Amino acid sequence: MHIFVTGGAGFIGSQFIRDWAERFPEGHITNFDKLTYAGNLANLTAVEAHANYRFIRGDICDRNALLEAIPANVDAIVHFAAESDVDRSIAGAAEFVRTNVVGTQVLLDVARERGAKRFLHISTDEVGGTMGLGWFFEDSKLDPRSPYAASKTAAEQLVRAVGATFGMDYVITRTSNNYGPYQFPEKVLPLAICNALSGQPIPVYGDGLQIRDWVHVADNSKALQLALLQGKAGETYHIGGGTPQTNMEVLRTLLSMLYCHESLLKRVTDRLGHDRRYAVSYAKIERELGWHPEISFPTGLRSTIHWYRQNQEWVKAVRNGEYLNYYKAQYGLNLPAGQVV
């Protein structure tokens, strides 16, 4: 089997590619990546000496470099590849809108071209917007409130219409909040933890009481591999922890596994039209594929701020620009150096 990763340089991309090459060696990974601000090579050394992984460097809205990287009937093109910050989002929405709508419909366009046999779109639990008491389900109505999740939005429309119109196979899945290792420390968890382990105040936004579902990467991945190779056709998935839980109960709990003081959580202006509440149902995909989150919060958590604390190499290049110096000598990326985090 051969797929087609988009994005696969990324938190999860590289979680999933990671996990598919150990339980498919003799198969095909081409991993399709534009290395922005929040890829990461070094995600993906584990299968760097794969004989059947290749990495290409490319922009999905690219037609032509796309058209050069797809095989002709590729078995699979999943597509994680997407500007994913909210807060970026607001500060300029265009980017979001150029990656994530234009480039899904480019890759869109190519896939039919290439025959792909299956297109596996990842999305997120944002589309719902926010929500009060009760769960998201696959088929709520979608109500996007950033640009971020506006941009989500259209590209899961675009996928539908193009299932529609030209016959082709889809599935798409929403997730709720990632955590694991790798995860690039602008996001809530790897951004608390990192700057408890070096004494650094950790931002909360308001009062702190938005609700977050959690769900490990790991555990997502082998949501995804399901969905990916047995889900119905025209079907949306969601994939969650079912444990809702505020901003500010999981960062106590992240500072008590610490042992530090929760003096270090410093409240900020918080965010502009700022959702309240996410919670997806993951009944269909436990009723229909069989899956069901296995690794628990707090022993995910634990996992967690053990890598982090092991990897201080990788958390260093993350964090003062390394590895993006290595890209512009590299790829001649025209990427900023210097502090990014």
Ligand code: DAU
Given for the second form:
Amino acid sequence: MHIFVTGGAGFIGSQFIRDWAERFPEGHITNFDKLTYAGNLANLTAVEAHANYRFIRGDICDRNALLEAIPANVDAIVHFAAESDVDRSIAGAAEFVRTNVVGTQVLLDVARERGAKRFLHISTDEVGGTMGLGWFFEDSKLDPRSPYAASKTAAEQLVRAVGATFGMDYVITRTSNNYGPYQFPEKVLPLAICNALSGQPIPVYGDGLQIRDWVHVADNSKALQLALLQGKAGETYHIGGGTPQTNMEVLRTLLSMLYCHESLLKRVTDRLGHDRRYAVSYAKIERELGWHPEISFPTGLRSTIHWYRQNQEWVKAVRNGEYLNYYKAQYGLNLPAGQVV
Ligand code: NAD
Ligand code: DAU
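Mind sharing the form predicted together with the ligand? What's above is the form predicted alone.
Up next: the whole complex, starting with the chain shown before.
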């Protein structure tokens, strides 16, 4: 089986590639990634030597690059590539529309032309918007409220449109907040871990009572593999952790695991239009494909903290932009300095 992965140098995509390569050593994987600030080939050292793995640096908005990179009749396209950070989308939406909407459209066009047998599209629970009471199901109404969520909603609707119009085989997944190793420390959990480990304050937006549902990235990767291999064409599956908690609860648990004082938590101005609660139901994927999360939040958080403690070099390189030198040395790429967080 040959899979063509976009955005495989990011947090979730790299987990998926590492897991897939271990599970299917005979399978072929092409990783197509633009290497934005969020893409880091150091996340993939475990598979670099894999005979059937190849990396291509490219932009999903570039039709010619995709035409060249996607083999005819490829078995599946697994589409992670996106601008993924809500705060950045509030600061400027243009790159989100370009990559998440236009990039998805260009990728869909080329996928059809190349006769891709399946298109697995990775979406988010944020397309459902903020929930009052109750759960977000696969057939609930979509109500995106941030530029990021709006761009992801447009992307998944484009996938459905191509399925309905041209009969393309697709599966869409919507995941809640992922956490785990290799996550870029702009997202709240790795940011809080890294700041706490270096005694720096942890910003808490607004009252900190916003609710998020945390799923470990390794559990998500298993669900994505199932969706790809056994998901029914044209279906959408939600993937969640079943652990809805307020940000304050999560950060307090984190600090207690690190033996740090709560005075590290610093209230800051709230995110504009901050969604109050996400509550994704994963009942469908459990019922139809037999998936449920296996890693409890405390266990996953402990192991994530352990990973960040053990991988301070990775953290340092990511935080000061040094990882870009790695590309230069390895691939002769002359990349602009990445945004330092
Ligand atoms: P990430 O930001 O860590 O990685 C994104 C990857 O896409 C990077 O490697 C980047 O270089 C690449 N990329 C960006 N623009 C590109 C372009 N134009 N062409 C090719 N590659 C490009 O993101 P992530 O957290 O791993 O998320 C992966 C996917 O999962 C995204 O589609 C995101 O919307 C979705 N998602 C993420 C979460 C989460 O909690 N992280 C939850 C639900 C859904
Ligand atoms: O729900 C899935 C989504 O989860 C994904 O689709 C996105 O790609 C991913 O970035 C994530 O979005 P969030 O906005 O939920 O993640 P973030 O880590 O930015 O924020 C999580 C919560 O923590 C949110 O309520 C905002 C809050 N927060 C965030 C940061 C960065 C803080 O209180 N302080 C912070 O410094």
